[in-house]
Amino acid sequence: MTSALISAIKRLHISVVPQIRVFSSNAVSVSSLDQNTLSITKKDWAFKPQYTKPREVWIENIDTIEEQKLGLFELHPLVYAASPRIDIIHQNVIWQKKIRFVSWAHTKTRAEVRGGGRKPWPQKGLGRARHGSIRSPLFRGGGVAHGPRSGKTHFFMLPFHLRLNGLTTTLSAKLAQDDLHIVKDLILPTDNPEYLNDLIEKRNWGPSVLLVDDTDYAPRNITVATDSIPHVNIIPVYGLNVFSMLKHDTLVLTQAAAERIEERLLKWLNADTRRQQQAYKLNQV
């Protein structure tokens, strides 16, 4: 049976190779050994992976409404193929709502409400117990005792490297759902919110979208046009974050704008702080 289905294979006689192009600014050509050898366009990063291949994935256009594939590009799996880790995906979510987060509950205490001013029965002679102001916080209608104060800020500081997995895994995790698009530019041929509604319908990019440049200055045309869009914004790569990326469903990002987020946080999950972290590390002698 097997030797049967091998000589049906041979009588097929497939000589077409394909041929895959990596579109990159620092890329380095790789030449095929022999015929069968897929010919593939590397990226020559930094920092190699070691036990994980890198994801390929389209670079797509937006000047036109139809999807055209302008070729592959590589993502470093470090950065966008990490493993899921809900738990860190939450802490951060909880530091930034906390971060931004001021209590203005107040409650005024024996010194601030009114009245009081005189001692409401003598010390001793009535049997009574002792008091020295109805504002006390044991009477109606006196202050609150270790109530809360306005302007409570809710701050803390979440570890750098919390923060560092929580934008790989989130892109990750993006990335396996199918919500994460590479697109060569944010150039539009119109200023009409009409035509970007449609390419996001045509393309079932969902109701939200979050697009991410390398750049704060974004071309006019796109700008005029997600000004009137509420579920459409557009972010630098400096102001990238998990609770935008999980607030909106589908995330697109520039060539650009990939590299520069692999080039960072490739720099820092493989940087040694520990110089830096020696400061605020309690001595134990």
Partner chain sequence: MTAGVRHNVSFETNNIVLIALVAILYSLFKMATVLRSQCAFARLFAGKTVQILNNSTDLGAKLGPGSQSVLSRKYSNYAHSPFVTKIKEQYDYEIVKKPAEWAFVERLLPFETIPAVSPKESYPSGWIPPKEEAANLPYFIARTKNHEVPIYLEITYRGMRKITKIRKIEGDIWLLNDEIKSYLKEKNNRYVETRVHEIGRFIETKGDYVHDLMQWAYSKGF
Contents of the next structure:
Amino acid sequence: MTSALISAIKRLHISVVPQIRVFSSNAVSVSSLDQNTLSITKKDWAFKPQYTKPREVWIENIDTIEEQKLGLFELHPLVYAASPRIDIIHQNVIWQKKIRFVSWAHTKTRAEVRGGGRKPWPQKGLGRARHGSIRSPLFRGGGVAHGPRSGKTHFFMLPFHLRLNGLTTTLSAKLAQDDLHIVKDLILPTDNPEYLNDLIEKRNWGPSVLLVDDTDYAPRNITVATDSIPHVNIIPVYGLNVFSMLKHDTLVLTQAAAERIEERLLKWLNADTRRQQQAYKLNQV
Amino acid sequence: MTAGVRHNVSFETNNIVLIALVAILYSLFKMATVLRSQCAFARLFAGKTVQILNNSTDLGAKLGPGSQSVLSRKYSNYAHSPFVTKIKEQYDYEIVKKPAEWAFVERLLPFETIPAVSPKESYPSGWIPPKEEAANLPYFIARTKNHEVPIYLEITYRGMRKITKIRKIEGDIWLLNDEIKSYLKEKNNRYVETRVHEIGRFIETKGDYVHDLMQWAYSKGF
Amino acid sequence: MGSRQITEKSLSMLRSLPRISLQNIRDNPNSKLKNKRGRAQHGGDKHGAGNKGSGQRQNFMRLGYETGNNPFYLRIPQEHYYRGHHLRREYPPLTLHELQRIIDKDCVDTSKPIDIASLIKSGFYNFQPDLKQFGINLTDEGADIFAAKINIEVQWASEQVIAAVERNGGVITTAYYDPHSLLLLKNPKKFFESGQAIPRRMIPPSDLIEYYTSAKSRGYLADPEEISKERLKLAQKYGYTLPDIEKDSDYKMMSERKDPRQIFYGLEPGWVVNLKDECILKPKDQELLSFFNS
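Got the form predicted alone; any chance of the form predicted in complex with the partner chain too?
In what comes next, the whole complex appears, and the chain from above leads the way.
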């Protein structure tokens, strides 16, 4: 019913913030109804959606444990309704794990194994096989020929567009599975971590929550609260990555963060990326 | 001088100035090669000249009468040359904030994103713009970021295998596949094998039908 | 309708599937080849090194050696027709058709003078100054469909190209840039970030002076009076009425040209451009000014 109201208003092309009462199906207390202002903003698209419809999400609040819908927000389909490519997600996750990994396995070569400098027996005459050192790979106790060498890094860069599409796919998957929430800001009423735990319980957000803010400094209360809860983490927009989004059950973005992510991803989807594609490419002369 | 070009060369400029310029070009050419190398040297100091101090002043000691001159010591070795500590600005310069010429600087910087194409009466190069009505169809072929239709020819096996690929498909891909097959069959009087890839959102046709499919796409308004 | 659309279908399928997590993702089947060790007859054995000889023993003969007979690289004598090929200047072509495409797609601003920097910025043209490439050679392919009024500056243009541009009321100039200036024009952002003063453009070498001082090739050092005469001659030759550009509303833009010592439009030699603080440092010292203005 609300969606019909909203679509009717949209057809009238109202761009101003109207004061409308929201009759949601959830039982809302009387006090919260007084402050009910539904902000519908008609978005001024930089890259207009061509065919796939934009997604609409509720803007929620974080200052009460109970959910209050503060408005409706449009998200670009190329970022939040992209085709969910599980293989691209997998490649991104493997890439993120591998770039960090250093293998410390180490074996000694024939030069490093103690001993084996002398020719064990003369070349000819004994009827035995000819050898130069007792530490050659042929010998028991000898060095390893092509064994692991310590400090082997597995760094490589996944192609630019695979990384870009990894982000769009994961965001779309999160939104499709109802694990994406947009919050107006991250201003909590208390710094008590119990408040956050109750909020997460009540709203049925997964046990682990990833909060994404626009800036890399956050209000004091949220910082203190998330500090003590290990499975609730707060990151800035530039820290957004596929692994973290999958590790945490719920993804909560601030309105500014959602806009910023959209802006940045759309920019790279529509820019000349030849330099980015060439960088870190292997076998370049 | 105007804020833009240094000398506004219009078609009514004096002949004599230009003839003089041409006459001294040869001598200038000779000079230019020398000046260029000096420029290179100056460039190392980023436009500001550095008062190269000799060793004793660097260490804080006073300049004695028997101190060595700068030119006799060659600071070509990084390990044996002193660090540059005091840069005395010899030349006067002014910092112009928000200059009028900033528009010219911005013109030189690269694009943030590929610019959108403004509607025009005609496009002499043969570029066909997409139509608004294409969004009403049950399927859709989105344009690439360079505003081209994403239909490509892939040639492999030393030219023996030619595959036409239509990318960036949205909507009902199977209906699009049926339409393409029937269209190509009509046009070429032969059955055309296709491959539909739902996850990758593309359709591949066996054979070189790029021209036909481009025409079809333009007719639909993609 | 919704269930047939591929993206909508897959996203709605996700709603009834378990949450995508690190534990239930995988790559496409057969996308990763198993790393097979080279073992036994077909997989390994001699590992492509053959039997005995320098090949298997990894002690190869020098490249080009033909086991004693006179090798190819010594057999063929020098040919004088290609003497100095490595010193010759190159001008990678840009067709008029491509230029029209760039203009149609709004990748270049036709309301301002076009030079090599704006064409490289469009992304349609690129060249390498390190490989003795001295700029744009505007070719006449597409001269019949060319229909844009522009003020363009290239490095080489033939008569047909000049006619095609001037027929539409445009202005074409050929100008010389030395390799260092070309590097600056190719990536102005990188140059500005280096903090160096804009240098002066060098004058053409002796074998190019004739080209750039002749009005026939619309050289930047040519006499403007001669150029007007040549414009009329060309119009008569190719059979079009020469548009009166002096009466054009864009006359000021059309007649805008760079100084022979200027690299960028609007920016003088000697200036240091600070991109971060959005300011320009201009020299005031007489010595510097006389140098950069010479």
